[in-house]
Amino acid sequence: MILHPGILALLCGSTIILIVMLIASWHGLKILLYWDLSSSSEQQLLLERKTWLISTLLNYALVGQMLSALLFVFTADDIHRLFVGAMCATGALNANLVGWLVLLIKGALLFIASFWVVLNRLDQRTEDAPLTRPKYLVLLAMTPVVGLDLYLQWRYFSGLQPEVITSCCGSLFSAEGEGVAAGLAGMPVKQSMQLFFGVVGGYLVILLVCMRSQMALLRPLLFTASVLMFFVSLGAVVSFLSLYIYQMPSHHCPFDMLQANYNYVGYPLYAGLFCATLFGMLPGIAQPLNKYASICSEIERAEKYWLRIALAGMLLFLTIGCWQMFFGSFRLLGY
């Protein structure tokens, strides 16, 4: 099972990630301890030219780490066929259940990481790097939580039986089961839709607003708009998206999506979620950085960006997901 190539890839990619991490973190705590802009000393000198170097070679191992996400789910897809009663990456992860834990701690380093490299991006366009200090203290507390996610892709991996018979999506997004996502799966189609676009609609309105408006409290509103849309997105998408998508009132898996069987449909209509959720977010952490007088023009400047990143990943979102339910024969009467 380990020699995968998927599972090879996964474990030697993530050692070097977290390699490159250690290595950044060791030069960051002497950023931390020794850092002082106004000094022009050798080892003030010796230190900006390592930031500069560190800098660049974390936003390498933490954009390696964004696609290693993608590469999991891809993998976990790929080795279903390995076991029997598996269907899907549901089949696998649950072969494992430690897989589920690996997938949770991978998508939220898929956002840290995403956040680490666009205010890097931020803080390296600024002549006096304001936001050394934070970043570094950020890469400190992303280490051992990348040191984890190494451990516990070998604990799945090296953990997964092919001869044990595994449960599919068919039984864990079931109405009729227990847990979440039995409760997702159960429920009633119109008060999902009546929610899942009440709060796309007031993220889009919130959004909207920011491209015309300059008021700071609106971006921290954005923020909490964000969270809260990606969270019911994920829901509307097992709640009734995927009935749409598969074309069948009780077929709940959102990871069946990402097969051929139906056009991979579901990398790119999560990858619009993801765009909406991050850059929706980022003018709301970006926020508070405007204290710093030498950064503000470049916030200004990518906010522009940023949002327009997030509508365009809404609309795509949007589009893959609800095509159906509004141009396609398949309805759902009676749920």
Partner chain sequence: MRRQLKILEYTLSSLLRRKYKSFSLIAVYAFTIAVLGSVLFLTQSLKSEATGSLVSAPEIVVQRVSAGRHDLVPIGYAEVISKFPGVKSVTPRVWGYYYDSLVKANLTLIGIGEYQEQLELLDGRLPIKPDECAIGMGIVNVFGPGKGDALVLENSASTSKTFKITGVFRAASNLLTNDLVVLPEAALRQFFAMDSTLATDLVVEVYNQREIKTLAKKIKYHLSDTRPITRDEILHTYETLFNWRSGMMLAVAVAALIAFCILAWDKATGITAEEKREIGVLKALGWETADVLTIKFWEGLVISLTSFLLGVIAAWIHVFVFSAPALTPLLKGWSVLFPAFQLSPVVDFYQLFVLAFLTIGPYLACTLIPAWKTATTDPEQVMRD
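Residue numbers count along the first chain shown, from 1. Each form is matched to the other, and the largest set of C-alpha atoms that superpose within 1.5 Å is called the rigid core. What you see is a predicted model; the values in this text were computed from it and never measured. Compared with the form predicted together with the partner chain:
Annotation for residue 224: C-alpha shift under 2 angstroms between the two forms, rigid core superposed. Once the cores line up, the CA of residue 258 ends up 2 angstroms or more apart between the two forms.
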Contents of the next structure:
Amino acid sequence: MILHPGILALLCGSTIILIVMLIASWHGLKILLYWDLSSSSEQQLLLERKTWLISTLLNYALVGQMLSALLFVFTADDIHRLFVGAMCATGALNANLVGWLVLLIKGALLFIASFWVVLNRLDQRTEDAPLTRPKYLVLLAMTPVVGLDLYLQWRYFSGLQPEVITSCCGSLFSAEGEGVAAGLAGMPVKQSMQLFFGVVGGYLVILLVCMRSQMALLRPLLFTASVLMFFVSLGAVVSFLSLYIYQMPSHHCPFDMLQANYNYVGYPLYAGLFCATLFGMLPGIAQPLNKYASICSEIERAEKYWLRIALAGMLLFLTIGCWQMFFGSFRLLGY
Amino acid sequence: MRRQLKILEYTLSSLLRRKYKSFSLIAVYAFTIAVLGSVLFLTQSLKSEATGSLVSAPEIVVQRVSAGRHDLVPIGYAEVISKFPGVKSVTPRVWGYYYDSLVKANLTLIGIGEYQEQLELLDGRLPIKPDECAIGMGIVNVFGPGKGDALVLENSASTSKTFKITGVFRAASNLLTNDLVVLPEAALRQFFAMDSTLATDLVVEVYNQREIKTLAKKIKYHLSDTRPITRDEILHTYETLFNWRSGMMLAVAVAALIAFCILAWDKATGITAEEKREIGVLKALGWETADVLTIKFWEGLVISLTSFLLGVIAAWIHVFVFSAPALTPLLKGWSVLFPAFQLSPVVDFYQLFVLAFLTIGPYLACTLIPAWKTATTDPEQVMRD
Amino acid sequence: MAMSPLLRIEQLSKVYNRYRPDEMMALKDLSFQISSGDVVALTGPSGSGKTTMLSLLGCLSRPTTGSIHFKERNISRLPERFLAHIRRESFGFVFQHYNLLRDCSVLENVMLPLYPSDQPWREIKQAAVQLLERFDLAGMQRKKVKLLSGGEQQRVAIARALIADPDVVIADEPTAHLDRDLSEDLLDILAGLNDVGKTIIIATHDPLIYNAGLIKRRINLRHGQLDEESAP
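Could the form predicted together with the partner chain be given as well, to go with the form predicted alone?
What follows is the whole complex; the chain from before opens it.
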């Protein structure tokens, strides 16, 4: 176990988020049990007021979770100095197996919580709140994941032994390594570029068609394209986009770009990718909700904004990711 | 957006209307942040001082261990090591500690011979003659003498020796040269009554950085009573040590945070009847629960950010202007001699982020439920009082 | 204009603390209608349910049973959020104790109801200033409400009720703290509002009000039930 201010802050923050989620779940459970829209009892009024408490708690928890994900990457980056051979966050995450799992869970929580917050906003605009039950069921399912997140963080940090010599990003993402990450880095640049631009192109086409057409089939298609695009893009960041950003032919680290020496270019890059994925997936997720008459019109109104945000996010991601590829002096192809 | 701005406007005016309550909360909040911030800033600054000074430290230091304790190294070892392929040079160093009972301080005495560390001089030159010395700023401040004066040290045989000060050290980092006294090697050997075939440790320089580990292993293999220490190992040790210290300090300071959270909770739940009436009026006039929650959100944000700013500035002044008088005794401490120790201001974004996460998070969490309770005031109540 | 009633109340009941020992039936099975442009006096002794009736009509609370239709929209089951929205846009309130924010300026008080709307600040301010001029309060915009006299506070409260240009003005015992002269001024103001088409509902037990020529209907409550309905 390493006692480090950042680790202390992370564990503290995650505990608070868990407590917030537990309170929300407790009230959510009561709503699930006693919710009755047709009743005019004072209890129903109280439950209706509690929905505001829960949405406020969840909004804060989401923001907390976002910041905690950032802090986690920062901290992994800060403690890499404790490990012989670790050169950046990747090395610190490699120090034990749990590191990557924590990152994965944090990412998944971000997506689920964002969906929850967005759909909750829609639901609260309707008079009959048709999503009440599904919403609070998801909430109850989400809380154990937040608990797991805290537990795994604890496991990760308490399992860290500063003496352990870890492979740095040079070896995890170097072409000779094994595993998925190394496989990505080892992929021929030309093929991975083709794959990346193919998938992103497909995503953009579906997105643009969605903006014009109301066809029901397109939404699930966009959902699938978004998920595919997300993973391919992450792969592309490791495989070749990072090389252009760092202007170095062998530096594959996906975290270094969050640092000052690369002008924090990673933030808009990942924010763009996150928006493009999240808002690309939303129309597909909202599609089955159209069966509720009241929420249907709300979805229709919101969908325009979702698609626009998704497009803006994608353009941001592409601009920042590929800027150096087209305008920089660094050349990867042709050698 | 317009709606948000108008509600923010209302929030600010309502905070100003309750000046006393707002400012007392901000004062306590800022104090808590200043305490935690001081710990973070101080350790960060000490850490970067220490690691900064180690950049020019030797790649490998070879000590001899006898009976599990650090012992003097035979100079003959230097020749053995210098024959290993890849070794650029091996230099024996002579140094030791000196406790001055008069000023109750520990000094580090280093002898200079062929090997000269890159030390920046503030003033003057390095000693050449056996009765000359150069000293660190810390010693100047405690003992009083400056360049050209004499420094009197008493050896183990209780005989006083007088050295003429020819220079005073200045370094990017104060930490290592602060308590330093540099003497010519021969003079130091004489002072410590040290055999001329022995040295305190050996400094090994290598040609290729990547071979440091291999060479360290090799030295250990061939000279089994030695302990080679690489620069990286020292860096990790410092890093761990400082993280541990600041972590411990923070854990203690978290008590302050908890106390503050209780206060924040209390303030947030104990809203005045007047405030409650106000919220009721707003709701009766057509403000939604969400709008009142927005007021509370802005309120929390304004109070947090104001306090954060004030707290960070206070911590900065405490640590970097006044040298952290409240914390220094707890955090430094491998040498007693740290008078007027000027820390170089190092604060990075990460430190601020950690501080914000540690302080703003709990505050907002504490005020969430009370805020909701206020926001769900029954609008009908207004008609009844 | 032959049109549907502005407010249609059907079999309305309100029970407080239901199923508890301190259960209290405030209103029992009431049905009546209020048309656009009406001036209604709601009278009855204390405890007869006047305030409960006003808060139900003004969307401040929801009935236990029965329904209220406002402009043919059933509002009796709406979530609070929508009630707040309707209150903001269609109702102006003049409370018994005015319920002004005493430490805020006159201007701020008048603008308050529209803070959560999407209207730009400048427009709201302009409307507020115009209202204040209309009620002879032009010079007092920056003054704190607690420094005003009772009559001035009353006028600020009316200005606040009118800022969103509501369809209905609801006044609860508006003359309780006013002397006769000021009460008559108030009646003049209310008459002026009715002339421009506002519906006015006043809960009062002041004969000066319910006997005034302005009042078109009187609804008398007794023990939560309609006692007699009279239109002069």
